[in-house]
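Read the single chain below, which is given as C-alpha cells and is the form predicted on its own.
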Amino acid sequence: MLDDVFNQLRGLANEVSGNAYTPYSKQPVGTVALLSNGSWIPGVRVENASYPLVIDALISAYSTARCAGRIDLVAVVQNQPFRPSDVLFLSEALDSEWELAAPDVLTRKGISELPNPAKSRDVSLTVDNDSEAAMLALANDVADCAFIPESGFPVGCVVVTEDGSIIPGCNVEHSDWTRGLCAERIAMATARAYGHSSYLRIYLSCPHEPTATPCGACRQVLFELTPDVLIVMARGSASPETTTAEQLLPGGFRGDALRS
C-alpha cells in the first residue's frame, strides 16, 4: 500500500520538476509534501547566479506549506535522493521525527498508512479589487501567517502573475538560519513550484518597519527572476513605494555567460 502512494508521489515530483529553474546546473529537481488529507503542495529548485542562493526543492515545499498554515505533513518525495540532512531539516521544522522510506522518500517515522494523493492544494489567494490598497492589505494578512520564531519580524509578500493568479509568500525561520527564507523568495519559488514564470507585479508589507526594503540576497534572487517588474512596497505607516529590483540592484549579476 505504502509502495503504491510513493509511486504516485514519485510520478508528481517528477511532473512538478518541470517547473524548476535550473539554467546552470541544468538538473531539475520537484519536491511534492503529502498532507494528511490526501492534498499535496509542490516544490522546486529554483537556482541563481549566485550559487549560495540557490532556494532548494524541499525547503520550498515546506516554506509553502507553512505560509499555507499546513504543518501536517506527511510524506514527502522527491525526483531526485535526499541528503541525510534533509531528514534533520525537516524533523526540526515540524518538530517531529523523520526517516528515509527510500532514498527519494522521507516520512514521518514510524507511519504505516498514507493517504492517496488527490489534487495538489491551491495556494492562490482572491481579492475583490485589484487595486493598489487592496493587494497591499492582502499582502498585510499574509505577513500574519509568518512563521517567526527567531525573529519576531514578519513580512508578507503577494506575486500578481501573468494569468492573474495571486501567490503569497511569508518569511519563514528555521533553528538554522541558513534554511530559513525571506517572504519574496518563497513567493517567487511557489509561483514558480505551480508553473507560474511571467508576472505583472510583487506587493511586499513590512508592518513593523516604516524603511525596511528586501534584504540583498532577496534584491539578487529578485533581479534574475524579475528585474522590470513593479515592486510596491508598504511599511508600517510610511507611504507605499514603487520600485523594480532594477532599482534596488544597480549593476546587479545576471551570470548569462555561465548558463551557456
Ligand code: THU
Contents of the next structure:
Amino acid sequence: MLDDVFNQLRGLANEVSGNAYTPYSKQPVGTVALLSNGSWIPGVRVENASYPLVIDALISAYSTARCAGRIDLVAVVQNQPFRPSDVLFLSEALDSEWELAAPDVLTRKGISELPNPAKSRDVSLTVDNDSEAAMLALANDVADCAFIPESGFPVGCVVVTEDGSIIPGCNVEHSDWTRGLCAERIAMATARAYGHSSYLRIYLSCPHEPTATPCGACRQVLFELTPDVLIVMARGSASPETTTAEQLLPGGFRGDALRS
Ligand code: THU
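What's the form predicted in complex with tetrahydrodeoxyuridine like, now that we've got the form predicted on its own?
What follows is the whole complex; the chain from before opens it.
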C-alpha cells in the first residue's frame, strides 16, 4: 500500500525534474512533497554559475509548501537518493521526526498510511487588479507569510510569469542559516518547479526597511534567470523603485563557458 503511493510519487518526481534548471551539472532533480490531504507540491534543483548558490530540490519543495501555509507534509520523494543531512533538515524544518523509508523516500516517522497523490497544489495567486499598486500590496500580503524565527524580518515577492501566473515567495528561515532562502529565490524556484521559465515582472515588498534592495545572493540568481525583467520594490513608507537584476549587478559573473 505504501509502496504503491511511493511509486506514484516517484513518477511525479520524475516528471517534475523536467522543470529543473541544471545547465551545469546536467542532472535534473525533482522532489514531490505529499501533503496530508493528498495534494502535492513540486520542488526542483535550480543551479547558478556561482555554484554554492544552487537551490536544492528538497529545500525548494519545502519552502514552496511553507510559503503556501502548508506544513502538513507526510512524505517526500525525489528522483535521486536523499542525503543523510536531508533527514535532519526536514526534521528540524518541520519540528517533527522524519526517516528514510527508501533511499529516495522520506516519511514522517511512524506513518503507516498515506493518501493517494491527487492534484498538484496550485500556489499561484489571483488578482482582480494588476496595477502596480495592487501588485505591490499583494507582495506585502505575501510577506505576511514569511517564516522568520531567526530574524523577524519579512520579505515578500511576487513573480508574474509570461503565461499570466502570479507566483508568490516569502523568506523561509532555518536554524541552519545556510539552508534558509530569501523571498526572491523561493519565488524563482517555485516558478520553475511549476514549469514557468519566462517572466514579465517581479514585485518585492520589504515592509520594515525603507532602503532595502535584494541581497547579493538573490542578485546573482536573478541575474542568471531573469536579467532584464523589471523588479519593482516597495519598502514601507518609501516610494516604490524599479530596477533590473542587470542594474543591480553590474559586471556580474555569467559563467557562459561553464554551460557548454
Ligand atoms: N531577505 C530576503 O528575503 N530577501 C533579500 O533580498 C534580503 C534578505 C531575508 C533573508 C532573511 O530571512 C532575512 O531577510 C534577513 O536577512
